[in-house]
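So this first bit is one chain, no partners, the form predicted alone, shown in structure tokens.
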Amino acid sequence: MKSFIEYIVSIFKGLWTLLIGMKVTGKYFFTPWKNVTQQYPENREKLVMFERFRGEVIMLHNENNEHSCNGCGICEINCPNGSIEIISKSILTADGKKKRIIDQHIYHLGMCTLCNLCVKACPSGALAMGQNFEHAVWDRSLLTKVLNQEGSTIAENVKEE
């Protein structure tokens, strides 16, 4: 008789946190204009992501195509998972002098973990976090992206490491 009584005080308990459960659901679908959920893909046009928002590493430039990466590469070496390549290459100054420019700025997309170490340890803040977070493709080869733009040049302002 005991366990029979158990029984149905179980099967009690269970209707009530469910009902808990249920007033839960019930607030959200009675008031949906306090709802925060967004409804992609249908708004993909006025979408708005968080500031905070980590998407993917980009490379700052200013109007004049001009970025603040000096090639110094701490942001390489704090990447966790060697999602950073920089291949830098040297020249001749006009005073004669040799001076260190990025060729490309490589970043493997496919392997980041977006942990924000390299926009963190960067000293010249060439680096940032950006918006975007449509990444699926066919191809993984696609997740790979120089991000110095074709034609930058390093900003005047930059100082040498």
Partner chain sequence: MSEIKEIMFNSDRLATDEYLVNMGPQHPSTHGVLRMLVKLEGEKVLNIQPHIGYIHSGIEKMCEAISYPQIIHLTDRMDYLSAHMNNEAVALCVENALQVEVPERVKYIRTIMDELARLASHQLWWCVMGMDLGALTTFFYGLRDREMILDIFEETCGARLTVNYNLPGGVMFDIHPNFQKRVKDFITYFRKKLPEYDQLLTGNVIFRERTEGIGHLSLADAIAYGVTGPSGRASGFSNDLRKHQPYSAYPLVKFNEILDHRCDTLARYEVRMKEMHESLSIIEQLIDNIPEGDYAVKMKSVIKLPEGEFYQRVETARGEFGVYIVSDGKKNPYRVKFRSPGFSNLFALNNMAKGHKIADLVAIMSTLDLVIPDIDR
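Having seen the form predicted alone, could you now give me the structure of the form predicted in complex with its partner chain?
Next comes a single chain, given without company.
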């Protein structure tokens, strides 16, 4: 008889614990304004990422289309995955000296793990992390980017290599 009563009591105790759980879920069911879901593709215009968010590596250009990369290659050495390639060319300066400057700063986004080591290592502060995170493309070759813009030149105050 005693075990029978315990059995009945355990049934009601079990039901009570279920009700306690349903109290929590019910509270949120009737307060839907408390939900935290972001409607992502719709809120694209208003979506602001944090300033330190690492989406891709970019090269900073000023309004005169000048960057501060002197092509020293420290970012290339510091990159753990080989996602940066520096191609430099030599030109003749006005006073007849040979000088090596950057031709193309090639960045393979597909290989990049966004570890921030290149940005931290850059001695002239030419690189930065961009906030764009929508990198989906139709062709893999589009993930290889040239970071220095077309026709850009090196800014005047940058220390030479």
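Positions refer to the first chain, counted from 1. Only the largest set of C-alpha atoms that superpose within 1.5 Å between the two forms is called the rigid core. If you're wondering where the values come from, they're calculated on a predicted model, not measured in any experiment.
Next on the checklist: With a threshold of 2 Å on the C-alpha, tell me if residue 28 counts as moved between the two forms once the core is superposed.
Outcome noted: Residue 28 C-alpha, core-superposed: shift of 2 Å or more.
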